[in-house]
Structures are given as structure tokens and as C-alpha cells.
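In C-alpha cells, one chain follows: the form predicted alone.
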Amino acid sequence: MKKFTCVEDIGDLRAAVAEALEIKRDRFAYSELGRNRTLLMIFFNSSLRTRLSTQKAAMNLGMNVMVLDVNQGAWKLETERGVVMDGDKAEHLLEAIPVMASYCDLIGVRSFAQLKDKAEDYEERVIEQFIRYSGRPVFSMEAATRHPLQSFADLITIEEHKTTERPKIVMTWAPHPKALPQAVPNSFAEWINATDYEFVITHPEGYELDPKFVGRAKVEYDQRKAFEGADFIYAKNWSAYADPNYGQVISTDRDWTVDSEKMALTNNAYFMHCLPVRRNMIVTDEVIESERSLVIPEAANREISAEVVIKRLLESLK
């Protein structure tokens, strides 16, 4: 595996869930395959379970790991060609990018969409970037259009969890004050759709995604009715995607709070939200802090996840 960006790059799902299950058995079994080599993460945005479980997992395989916050530790980088730099931006992504890869042997790249401009977003200019020029793997610690490592360890804990061969997984919307990117719901919808589950996704209307990643999932706009029956319900919010309202928050209707009433419509389901929550807006209190709530297995699974990862892209450098 020579990069990581969704779901096509990691391969056989039963086999790398499988890979996945092994290594949280003994997450140090290959802890000399990283010996002398550097992870270099670089982060154009924010972070808390990203940073710590993919540098524990890099860790576990014995990696040295870097970390640089764009904006923060480093210059204001350019990514865009062509750009008079004239402005607060000191150093272009196109010099930063070969320097970078100069001082290790992989790369992972968070960066966010920015809701301005759908097809910049969706062209992933930032981390296409680092794959053309860097000449190392890279991988995504989330980028403008997906969250891979999120729903690798998503996929996982769907699999410890699940007490039949299909369950019946829904991905529904629900309210947020601020606009977010589709990264997550898109890269959920992608990896669902790659397996044979049940899968619903349901929102109000408005806020239908990229068809693409949507795929072969029902699209419910009765949230109870798309609860019912239901094993696992994926709470998270998002923007809209559909142009004239590109990247806008067209509604906040706490009607789809996720609350106790509706998850007994389920068949008993477990909750999951990849985190950080707004309580009592994406989900009640009562539901998140249930004993079928997953979100800290589902966040624990991140290391899991990110060693999988980290450790092919390790065994394609030999």
C-alpha cells in the first residue's frame, strides 16, 4: 500500500479487519518493523484523538514521530499556483512540501475542507499535493472529502459489536450551530457501502450528499422510520452539500436530536458519533451515556485503525 485516502486503498475488508483484530491483540507484535524510520504528521487543523492515536500506533511500531502544526509551528503556506505571494503566506506548499518529505518516510496529512468552494474541496488540492510531490506514502488523518482512519475504526467496532452476519446500520443527521465538512459522513457511507450491511442514511431534505458517496444506502427523510429495526445508529452532522447551499447550515431542527425516544424504536441499537459531541444537540445525555453508547471503544479503535495502516505503508518501503 503505497498511500491511504479511502476505502479502495486498504484492500480486502474482511482481511484488514481481520489484520485489525490481530494487532489490538498484541498492538506491539511488530514494534521493529518502525525501528529508524519517521512519521511526519502535519496538521492544517485541529486535533485530539487524530494526533494521539496515530502517534501511539506509529509508536507501537516503533516509528520516531514528528508533528508540525501548519499555522502555528511553521510558516503560512501557499497552496494555490499561480498566486502573486504578496500577502501573510511566506512559504509555497510546493518547496515546503519535498523539504518535509526530505526529513521521513511517511506522511500523514490532516486538512480540512474549507465550505467556500465545493469544487476546490472535492478536488482534494492539499493532500493530492503531498501524494505528487513528496515521493513518500501518505495517508489521511482526514482530509476535505473523507475520514478515512475514522471509519476504518468505525468498521471495526461495528465488527466487535455486531450479533448478526447484516446488521442494519443508519447514519442520521442531526443539529449543529457551526457548518461542517462531509468528510465523515461521506467516508462512513463509503465504507458501509463496501460491505453487505443494511444501510439507511437520513437527513432533512436539503441536505442529501455527494450521490458518489452515497451510493447504494436508502435514503430515509423519516428519521424514526429509519430507526426502526435499526442495530446501530451513526449520529453526525453536516453541511450541506447541493449548490445554491454549498458548505451553509440550512437548518438546526433539535426534532433530530438523537434521544432516547427514537432509539427505542431500534432493535436494542448501539450508538456511535466519531466525537467531539455537542451533547444535547447531536445526542441527549441519557443516550450517550448509555451502556449501549460506543464512542470510547469507537475513539479507542483509532489506534487500531491508524497501526493497520501505518504498518502496510511501512512494509511497502522494503
Second form
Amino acid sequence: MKKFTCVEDIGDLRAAVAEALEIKRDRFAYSELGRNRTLLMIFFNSSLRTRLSTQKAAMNLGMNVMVLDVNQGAWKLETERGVVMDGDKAEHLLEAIPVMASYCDLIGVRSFAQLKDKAEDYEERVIEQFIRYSGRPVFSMEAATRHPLQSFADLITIEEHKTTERPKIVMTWAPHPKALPQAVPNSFAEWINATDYEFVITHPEGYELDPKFVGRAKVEYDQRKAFEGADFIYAKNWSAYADPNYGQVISTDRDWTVDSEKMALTNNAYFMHCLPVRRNMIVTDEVIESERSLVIPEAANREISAEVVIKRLLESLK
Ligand code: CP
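Alternate state requested, the form predicted in complex with phosphoric acid mono(formamide)ester (shown: the form predicted alone):
Let us now look at the entire complex, which starts with that chain.
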């Protein structure tokens, strides 16, 4: 594997999950693989889980790790070619990328959607430049349109907890006060569509995702109807994708908050969310604290998904 930005890059999902479960049984089994290798993690945006779990995964593999927060202590980076750099951005990505690459063997990048220009976001301009100009294996730590390390961890978590071969998975939009990217729901949909699980997406009208990611999923605008018989409820907020409202909050309807009354409609479903989560906006205290909440094991599996991905990228260097 030379890069990791989407579900296609991981190949066979059953093999990937089996490898993840093997690593989970002994996460230090490959501690020699990364000896004298360096991972550079570059953050254009904040993180708790991705930062810690990815660093831990790399350390499990014996790597050295460097972390750069672009907006805290580094030169502000210009990402567009052709710009007259007379503003506050002192360095261009086209110099910064090869310089950073000269200090490391692998690069992880977090660069969220700006939510101003759909075409720009969906072209993935920042991470694509790292892939093109670094000469190093690059992996996404959440890019503009996908968060594959999260989705892989979500899939591992579902595999660990499912009690039927084809569980019903429901991804539900839930309210949030700020405009969030579509990366997590896009990516979750992409990964679940690559399985044979039953898959339903529910959201208010106007929150339709890019059809490329919706794929074979059934879209149900009645949240309560969608929840009926569900085995897993995956909650997430996202901003509007459809024009003319791209990147905007068009509803904060608290009737979409996941609560115990709605969870009672399910097949005793597990509750999932990638975190961070706004309690009593996305989900009630009662649901997230219930014994069916998987948010902590799901976050813990971020270490495992990252370890599989970094292991495979290291193997490509040999
Ligand atoms: N789920 C997730 O990616 O969390 P962070 O934004 O804290 O890394």
C-alpha cells in the first residue's frame, strides 16, 4: 500500500479486519518494522484521538514520530499555486512539502474542508499535493472529504460487536450549532457500502450527501422509521452538501437528537459516534452513557486501524 486516503486503498476488507484483530491481540508484534523510520504527522486542524492514536500506533511499530501543527508555531502555508504571497502566509506548500519529506519516511496529513468552495474541497487539493510532491507514502488523518482511519476503526468495532452476518446499520444526521464537514459521514458510507450490511442513511431534507458516497444506501427522511430494527446507530452531524447551501447549517432541529425513546425503536442497537460529540445536541447523556454505547471502544480502535495502515505503508518501503 503506497497511500491511504479511501476504502479502495485498503483492499480486501475481510483481510484488513482480520489483520486488525491479529494486531489487537499483540500490538507490539511488529515493533522492529519501524526501527529507524520516522513518521511526520502534519495537522492543519485540531485533534485529540487522531493525534494520540496514530502516534501510539507508530510507536507500537518502533517508529520515531514528529508532529507539526501548521497553525501553531510553523510558518503559515499558502496552498494555492499562482497566488501573490503578500499576505500572512510566509511559505508555500510546494517548498514546504519536499522539505518536510526530506526529514521522514511516512507522512500523515489532517486537512479539513474549508466549506467555502465545494469543487476545491472535493478535489482534495491539500492532501493530493502531499501525495504528488512528497515522494513518500502519505495517509489521511482526515482530509476534506473522507476520514478513512475513523471508518476503518468503526468497521473493526462493528465486526467485534455484531451478532448477525448482515446487521442493519443506520447513519443518522443529528443537530450541531456549527458547520461541520461531510468527511466522516462520506467515509463511513463509503466503507459500509463496501460491506454487505443493510445500510440506511437518515437526515432532514436538504442534507443529502454526495451520491457518490450514498451509493447503495437507502435514504429515509423519517428518522424514527429508519431506526426500526437497527443493530447499530451511527450518529453524526454534517453541513449541507447540496447547492446553494454547501457548507451551511440549514437546521438545528433538536427533534433529531438521538435519545432513549428513539433507541427503543431499534433492535437493542449499539450507539456509535466518532467523537468529539456535543452531548444533548447529537445524543442525550442517557444514550451515550448507556451500556450499548460504543464510543469509547470505537475510539480505542483508532490505535488499531492506524497500526494496520502504518504497518502496510512501512512494508511498501522495503
Ligand atoms: N474522531 C476523531 O478524528 O477525533 P479527533 O478529531 O479528536 O482526532
